[in-house]
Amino acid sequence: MTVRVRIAPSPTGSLHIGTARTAVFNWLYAHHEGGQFILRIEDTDEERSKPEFTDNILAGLQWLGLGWDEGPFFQSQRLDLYRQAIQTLLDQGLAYRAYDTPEELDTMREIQKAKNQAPRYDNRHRDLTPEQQTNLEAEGRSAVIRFKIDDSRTITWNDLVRGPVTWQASDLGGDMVVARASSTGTIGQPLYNLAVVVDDIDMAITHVIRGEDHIANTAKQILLYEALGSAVPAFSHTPLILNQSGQKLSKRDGVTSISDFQAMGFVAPALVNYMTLLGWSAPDGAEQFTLDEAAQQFSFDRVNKAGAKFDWD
């Protein structure tokens, strides 16, 4: 098996140090295993995605020395592929059209809140008859597409960083929206969890390496891999980069984009070296190395589970 990993930034902002560190770990693992590093741009958020951010991401990865073997691929150019997958789920009875209005959903959440229940969709439109669908469409309602989640399922995977992870499907919030609302008979804008899975299947991704904030998404995505008849890739959830207060590093903490570090005069090898040590340690204890030297030693058993604090000193 040829190892194939991917980095999939969204061009809704400049290349952030957290995304860049994830790219570093993907690059190191691909090169350690003699595999391939794929670049995918997740630009389906039409309002927030900007060409200048895409340019910033590409330039930042190149400046850091993180060259990619395939891509960049753009999700905005692959919408038909996602809609075909959604149609397959509909045809197989694994997804359905839900016609709830925003007001109805708000009322449902308010009732759940009053009962101290976690917010979740109650799957009320899962088993509509054709007549009920026709009547709802006659009211002029649009429909999202929801993927059926079996609440009795227990989802498990052996995370290469965290070991065995178990997630109860009943904690995933009910049947999952995989496409935005659209008019009768059409499929609206495909959403993140569906698009990611379709892309990973199509690009034959073998290992998904990303931040721990995606763990809940992983549980949902495993169900989609299975529903689409695909093998499930291996997952590695890396620790987040934290500020000095132990919170996730954000723009509020000052300089966090790679282009800003570059403008401040940091050199790429030093910045990559430091990012590599944010959550990983070399088995020989080395603290200064090139990307190629780190790749020779890289393994997930040296990646920490706890968050890594960014320290200006």
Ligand code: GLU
Given for the second form:
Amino acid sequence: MTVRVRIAPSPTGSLHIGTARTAVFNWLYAHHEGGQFILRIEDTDEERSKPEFTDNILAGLQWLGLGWDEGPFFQSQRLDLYRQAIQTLLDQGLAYRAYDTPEELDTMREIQKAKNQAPRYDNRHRDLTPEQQTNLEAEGRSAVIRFKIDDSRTITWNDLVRGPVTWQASDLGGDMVVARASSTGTIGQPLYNLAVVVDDIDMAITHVIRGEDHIANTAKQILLYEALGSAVPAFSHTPLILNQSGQKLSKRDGVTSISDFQAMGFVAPALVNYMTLLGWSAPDGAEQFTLDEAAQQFSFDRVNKAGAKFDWD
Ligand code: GLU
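Got the form predicted alone; any chance of the form predicted in complex with the named molecule too?
Complete assembly follows, chain above in first position.
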């Protein structure tokens, strides 16, 4: 099996150090294994995605020396593929149209809140009869497409960093929206979890290496792999980069974009070296190395579970 990994940034901002560090770990693993590193731009959010951010991301990865073997692929050019997968789910009865209005969903959540329950979709449109559907459509309602989540399921995977991870499907918030609202009979804008799974299947990704903020998505995505009849890749959730007070590093902490570090005069080999050490340590204890040297020694057993503190000093 050839290892195939990917970095999948959303071009809604400049290349962030967290995304760049995820790219570093993907690159190191691909090179350690003689595999392929794929670049996919997740630009389905039309409002927030900007071409200048895509340019910034590509330039940043190149500057850091994180060249890719395939891509960039753009999700915005692959919408038909996602719609086909959604149609398959609909045809197989694994997804359905839900006609709830925003007001109805708000009321549902308020009632849940008043009862101290976690917000979730109560799957009320899961089993509509064709007649009920026709009536709702006649009211002029649009429909999102929801993927059925079997609440009785337990989802488990053996995470390469965290070991066995278990999620109860009942904690995933009810049947999940995979396409935005659209008028009768059409499929609206496909959403993140669905697009990622369709792409990772289509691109034959063997290892999904990404930040631990995606863990709940992984549980949902595993259900989608199964529904689409596809093998589930290995998952590796890498620790977040934290600020000095232990919170996720954010724009409020000052410089977080690779292009800003570049403008400040940091050199790429040093920055990439430092990012490699945010959550990983070399077996021989080395602290200075090139990407190629780190790749020779890279493995997930030396990636920490705990967040990695960014330290200006
Ligand atoms: N586009 C996602 C992000 O920017 C990454 C998704 C993934 O790696 O699966 O966080």
